[in-house]
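Next up: a single chain in structure tokens, the form predicted alone.
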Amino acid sequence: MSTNTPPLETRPVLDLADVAISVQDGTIQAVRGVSLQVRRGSSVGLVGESGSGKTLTCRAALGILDRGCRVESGTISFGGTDVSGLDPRQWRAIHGRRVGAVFQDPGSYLNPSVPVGRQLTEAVRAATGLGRRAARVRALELLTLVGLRGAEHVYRQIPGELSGGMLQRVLIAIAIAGDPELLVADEATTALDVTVQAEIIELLRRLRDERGLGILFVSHDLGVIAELCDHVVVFYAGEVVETGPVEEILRRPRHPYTQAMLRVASLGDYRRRELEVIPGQPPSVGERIAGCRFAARCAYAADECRSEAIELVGIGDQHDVRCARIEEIDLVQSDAWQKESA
């Protein structure tokens, strides 16, 4: 009997196909044409400036868009099943069991007056159906798994007694309590000290490798993405402008915005403080622009860039870019690499 269903090991955990998201009750299209896949044991990074559409895309993938926001078109599939039209009750059956999430400012997601161990135990019970005693044992195991020493002591502490890094580890423990296939980490390291940031990234890398966890990781810093992810999706003003294997993007970025992001990244140096900036400002969310949305800030922009929409096209193995002047920019990059090699 023939079937079109792909083998389980090749099926993406998360598959977004041509997704568009509107805000303000449909009056503004904030994200358009986003496609990406996350597989078990892989990590995909979303990078871009604030307001570029990264978080909206993640929240759509989690089914937690704010009131007034909605997926206008495209499909969001989880494990081969379209989840675009699920209601909140149906999403609750997925959250914690098949997908977990961690966000910036972990303390705001915990009850300040309840010991973190009790909150973790309740998350374990909700995700697994274990009884209270077994869930407590599992909670202690999870606290140890995420690198918290003295799990019994941490279990009894309230959030205010823990550091930001410890709180983020507790949130990660809650996120993986039901042994999910996918973890969404939205700016999960942004507010942390640079040393703690590196430790959290190492923890996420270990969970990915040891548990076969798929990770969708969001950051505004391409350098942080490079430490964890094997594939990167670059957002600008609600569109994907470049996507590909992280090593390829770092070695030879082809879109002017990606090149600019790389110049300002803390690549290889978490403690770098004096970063360059990208001149100019991105367009307002939903602003109508006839051509390339980056043209006003791009040194390579020509008349053709401003007159018509630019499509995302493939230029290599899994490497796509949205740029009308790709050949001219590629020559400039090639010359730069030749000079560096010489």
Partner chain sequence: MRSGVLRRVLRIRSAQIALVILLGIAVLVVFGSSIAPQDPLHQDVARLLQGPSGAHWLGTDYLGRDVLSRLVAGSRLSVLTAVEAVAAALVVGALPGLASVFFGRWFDFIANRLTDAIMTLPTLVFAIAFTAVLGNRMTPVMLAVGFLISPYFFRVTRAAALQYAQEPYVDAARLFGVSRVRVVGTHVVGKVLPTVLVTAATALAGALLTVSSLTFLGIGVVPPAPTWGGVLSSDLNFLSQLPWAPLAPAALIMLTAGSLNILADALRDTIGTSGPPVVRAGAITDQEVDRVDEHPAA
Given for the second form:
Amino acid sequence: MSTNTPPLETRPVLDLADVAISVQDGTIQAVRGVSLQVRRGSSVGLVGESGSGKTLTCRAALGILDRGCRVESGTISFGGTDVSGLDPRQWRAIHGRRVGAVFQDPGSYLNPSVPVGRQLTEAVRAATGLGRRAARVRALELLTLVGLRGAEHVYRQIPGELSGGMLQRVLIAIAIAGDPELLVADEATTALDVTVQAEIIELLRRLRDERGLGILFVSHDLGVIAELCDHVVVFYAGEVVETGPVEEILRRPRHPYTQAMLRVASLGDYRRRELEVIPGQPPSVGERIAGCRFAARCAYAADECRSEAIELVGIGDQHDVRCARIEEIDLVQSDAWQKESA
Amino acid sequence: MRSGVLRRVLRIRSAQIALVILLGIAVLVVFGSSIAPQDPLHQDVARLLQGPSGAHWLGTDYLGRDVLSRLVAGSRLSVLTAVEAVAAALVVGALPGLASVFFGRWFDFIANRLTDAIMTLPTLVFAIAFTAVLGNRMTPVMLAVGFLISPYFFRVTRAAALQYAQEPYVDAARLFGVSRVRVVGTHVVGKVLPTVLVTAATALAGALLTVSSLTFLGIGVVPPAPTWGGVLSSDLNFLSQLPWAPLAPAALIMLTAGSLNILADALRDTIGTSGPPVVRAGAITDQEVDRVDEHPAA
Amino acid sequence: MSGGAQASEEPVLAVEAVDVYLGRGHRSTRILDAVSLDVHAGEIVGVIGETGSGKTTLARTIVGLVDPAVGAVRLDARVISGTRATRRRQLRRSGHVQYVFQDPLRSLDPDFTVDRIVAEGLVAQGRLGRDEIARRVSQALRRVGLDDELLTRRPAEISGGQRQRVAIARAIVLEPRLLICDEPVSALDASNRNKILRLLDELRTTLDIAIIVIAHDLSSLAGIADRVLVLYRGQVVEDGSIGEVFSRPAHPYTGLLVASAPNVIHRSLDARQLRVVSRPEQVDAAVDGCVFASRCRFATDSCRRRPPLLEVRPGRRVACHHHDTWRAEHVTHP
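Cool, the form predicted alone is there; where's the form predicted in complex with the partner chain?
Time for the whole complex; same chain goes first.
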């Protein structure tokens, strides 16, 4: 079980190819053409405004779409096996063993009257088939691994006695109880205090680096993604508009929406200034738009942007952009980096 | 009251049926004696305890009176007395339930202890004892019944009102200097009402059975006034001659009570699902950053 | 810098060393401990605190939903805390102090339409006629950037950003002297957050009001606040102008906050080096010691005594025994 040096695997743990998701019983196409891969030891961040489809994509990858939502086309595979058509029972074999998940509100995923250690032990037994005693030992190890001091003490506490950050650590312990290859975290740090959020991000980073865990991290906050992820997928109105290595995206965003997002993101400086905004509002989920979905809010939009669908094109090392005017609006450095270098 | 509740209730099939039945009963209550095919008090000694026939669809009773007419004419007394009881319970229970949210600890404490005490009294026995003191009249008996079931209204109303009174919009209204009575009137009553209605519908069914039980025992009603329970009891006395006779009054009582319960269920289910709609998928849900920590026992 | 603190002028709001307890009897706990705060007209002051810092209680104390056990709250030099019911209602109906609650979805009655929500305070005042109220409601909505077409919608039928604007409109329609916003942007994404912050920035100058913005993180204050007050477990650990406090935090807790805030550029402090790795000694056992000692990397024996909130420079206060030395230590320990 020790995976201090993760085997160099080229095959991605999670592979989404051209996935489209419909909501409201197939009447609304909420997400289209999403392709992304997560490899062991890497972390991929999905970022976008609410309603952009990042959470739907992540739930589809977990096989936990709500009623009325369906993967319409494309394939989702774990380690090479296609899982898009699995039924809930088959998914259960994957959950916990191959993929673990944590969400925004850790408290609601735990039974409030049962000590967290017992719940963790249950998860260990379900995922590994260990005996009661061995599972308990493993549970204590996991509690220590996720950075909870005094594991023996925490083991006996009920959820109400732990803070939000500690609960999220317990949930992470449960998620990795079966030593999965992938951890999916959907807004997992959003409701936490800033100092606690930073600690959880560090924990995830450590699990990624030391255990070779692949991480799919969903957040509306580009700053959080920047702290944790090495690859970013930017969602806008149900589509991937840009994807690439985090440094690249932050330094040289090529899609106007990504640039706009960087402009409104936290810069870590608190001078009085006129704050940047992205004018307008995103289109409603599934709205039919000819051409670029961001055109209505884009400062660079031209006629060519509004006529036909724009393809996602590769412009460099793993860097893809969905913009018709990519050639013309090249080399526009993000304001943030200009400011910093100034 | 949430405008959509009624519309959504009406979409439920069982509730539709229940409502139709209750409308029929309501017609009986309003027009009872005038639409009864025969005089419910008319005795025909020539035709005692007869089975159903063209002249008497549900047969006659031991005094030769038309059973159908007695049931139809008895609707008003049976149902209205039950309504009386529930109305009394609403006044004695629901109003203090609302008030206890805003009148401070002492009021709440006393009201709670009183309801605890009332809840220990057995309804039927207490009602019977009441007639011994006040005489055998229906209204005081039903007021007594209402008083006895008022704790349920108190509890339900208080719980709902307490919940809604903690909502930040109630604080917001208080901060505008809106008076307590107005705050309750505008922000709380409307939201508590559906819950109270559910209780009322259930209680009405219960009260109907209580009325029937009491009239069955001959309490609260002076013969020969017809009531559902009265018909039932007179029929039971002659079970050996007419074994099927109690079916009609019993069915009527059950139908009404059952419809009320179904309606109450539908109403409750609808209210349960009528909270604020979930924000669309993927939305960042609002954070409750330190409310919980700072107001643990608010 | 527009609307900065004018020291000579009388502050609109003065919170004077308030202690606030919540709960009764033996369960009563001190939530605020000697908290002081001044806000001037046209100024935005940020109050930063995490879970359990008491920031919401501070807001509730200022608006009079909670009474301080010690100390006083003054509005334009007149005490407004701990008043009797009649005076309190009179104060509330004046509309001078307005509170924008955290979570607009819950602070707006779901059964009310927007016009009724915004009008509620004016109706409670009972001074204006129906037409005048309608006129002011629509003026307030325009001021926060909303159309009249929203008037007949209910809170569930508008977006999160619009709800927050409605909540602000409901407050400013009463022409307040002081506006307190509790986590006004925590539920919004970055672009909508900046839109609301810009709106607040605009309102302070157009209406010349004092604004307090309560937040759990720094990004909710970025760009608009003049001064900031950092609360930790009910105590002010540091305050001063926002630029100074965040570019050179004088309290280790502020340092940790700054270092922990996720941002897309770089940071001058490393959160990992500010965190307690293993507790060297039980400094946290001291009841009357520094509130932050148990989480402080730089705590020493002297932190068993509570550090006073000292004015280290004009307009800059900090409560730390080591405020002038810990940064050097941070730099020398890799």
